[in-house]
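What follows is a single chain, given as structure tokens, in the form predicted on its own.
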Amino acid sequence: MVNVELKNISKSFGPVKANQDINIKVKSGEILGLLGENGAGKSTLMNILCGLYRPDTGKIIINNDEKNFKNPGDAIDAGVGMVHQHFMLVPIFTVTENVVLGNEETGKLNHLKINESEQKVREISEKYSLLVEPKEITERLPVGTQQRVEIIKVLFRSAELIIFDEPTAVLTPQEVKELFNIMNALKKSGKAIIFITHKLHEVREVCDSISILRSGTIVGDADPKKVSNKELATLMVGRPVNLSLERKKK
């Protein structure tokens, strides 16, 4: 079980305030949607949570314990994993070699325990219906399957909170549907999930709650079962939005 809270997080890059006094919470068995336009500060906030950036002010609290992540390794040790929009895979490596990269188990004479690692990858794949062959060369895999390798990487490192950064941007509609099935399986297993997106229908479909980020600030929270796309869009951009398309008569 995991309970994660970001309290009063702020981050600036020179004169640019990327995040300002942000508060969000997520716990085991929940999917939190972090919704906002490109440049709203979503990725900066999650890069703080996964140890890539350090906040100027604010606290990261996991299971009532304040964390001070100096690097991504600290975040991983605390159970935080991130599936990045741009995959961090070595094309010529096998699935298992990519999964264990940087976290290799070795035996006598520093020989890699590849068989044991392949078995663990297979077990994770089967448990969460990720359907990945551990011995397959990564560059031969379709994009959706490569994303599954990234998911297995964070699960291999025992992540309890998984951050998905714009995960549907590179997927086909069928692959998006499969990803949402995977996210729901992770949720049912007790994982906490933060889903970063700017797509209104997706955040309403898969999330349990939504926090809307605009210009580096949380401007509202919403129940996906009660809020409309129009209401979300208005919060995102700060003005009324007309989502209907009118066709001119010829």
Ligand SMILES: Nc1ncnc2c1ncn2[C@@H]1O[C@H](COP(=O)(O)OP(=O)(O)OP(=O)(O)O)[C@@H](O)[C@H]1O
Contents of the next structure:
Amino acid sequence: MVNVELKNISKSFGPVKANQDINIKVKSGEILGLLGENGAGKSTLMNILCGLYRPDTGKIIINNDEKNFKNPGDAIDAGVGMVHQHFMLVPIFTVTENVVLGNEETGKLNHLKINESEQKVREISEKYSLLVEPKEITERLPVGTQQRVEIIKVLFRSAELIIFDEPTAVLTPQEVKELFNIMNALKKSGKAIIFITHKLHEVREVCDSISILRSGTIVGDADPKKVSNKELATLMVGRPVNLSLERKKK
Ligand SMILES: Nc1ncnc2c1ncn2[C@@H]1O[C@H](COP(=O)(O)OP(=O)(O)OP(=O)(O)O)[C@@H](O)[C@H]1O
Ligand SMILES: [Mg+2]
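Structure of the form predicted in complex with the named molecule (previous: the form predicted on its own):
Full complex below, order starting with the chain above.
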């Protein structure tokens, strides 16, 4: 079980207030959607939660314990893993080499270890239907498969909270369906998930709760089962929006 809370988080870059007094919560078996336009502050907030940035103020609380992450290693030790908007894979490495990269003290893998690691990659891949061949060279894989390597990488490090930063932006509609199946499988197995997107139908389809971020602040929370696209769009943009698709449906 994992219970994650961000309390009163603020972060500025010079004059830009990227995050202002942000509060969000997510726990095991839940998918929290973080919805916001370009520049709303979504990645900044998640980079704080995964130890890449330090907040100016505010707290990260995991299982009632206040955390002070100095680097992503600290966050992963606390069970937080992130699948980044721009993948961080080495193209010429195999799937398994990418999965273990950064996890090796020696920097080099001997045959025994690589066999063990390949086996573990296979196990994770089967458990969550993350289809991928451990020996394949990463750059030869389609983008959707490379994303699975990133997911396996965080699971390999025993992440309990998995952050997906705009994972659907690079995917085909078929790959999006597969990703949502994977996210649901992770949720069922007790992982907590934060899913970032600016696509209204996606948060409504896959999330258990939604927080809407605009200009660095949370402007509202919504129940995906009750909220309409129009209400979400209005919160996200800050003024009423005409959604032609929405109007056609009615
Ligand atoms: N390292 C940085 N240095 C300076 N400004 C930054 C930095 N990172 C983010 N910003 C600024 O902070 C604000 C929030 O950016 P952030 O990347 O968190 O938004 P986002 O919601 O993830 O947007 P997108 O949908 O485009 O990914 C933006 O104005 C951005 O220009
Ligand atoms: Mg971003």
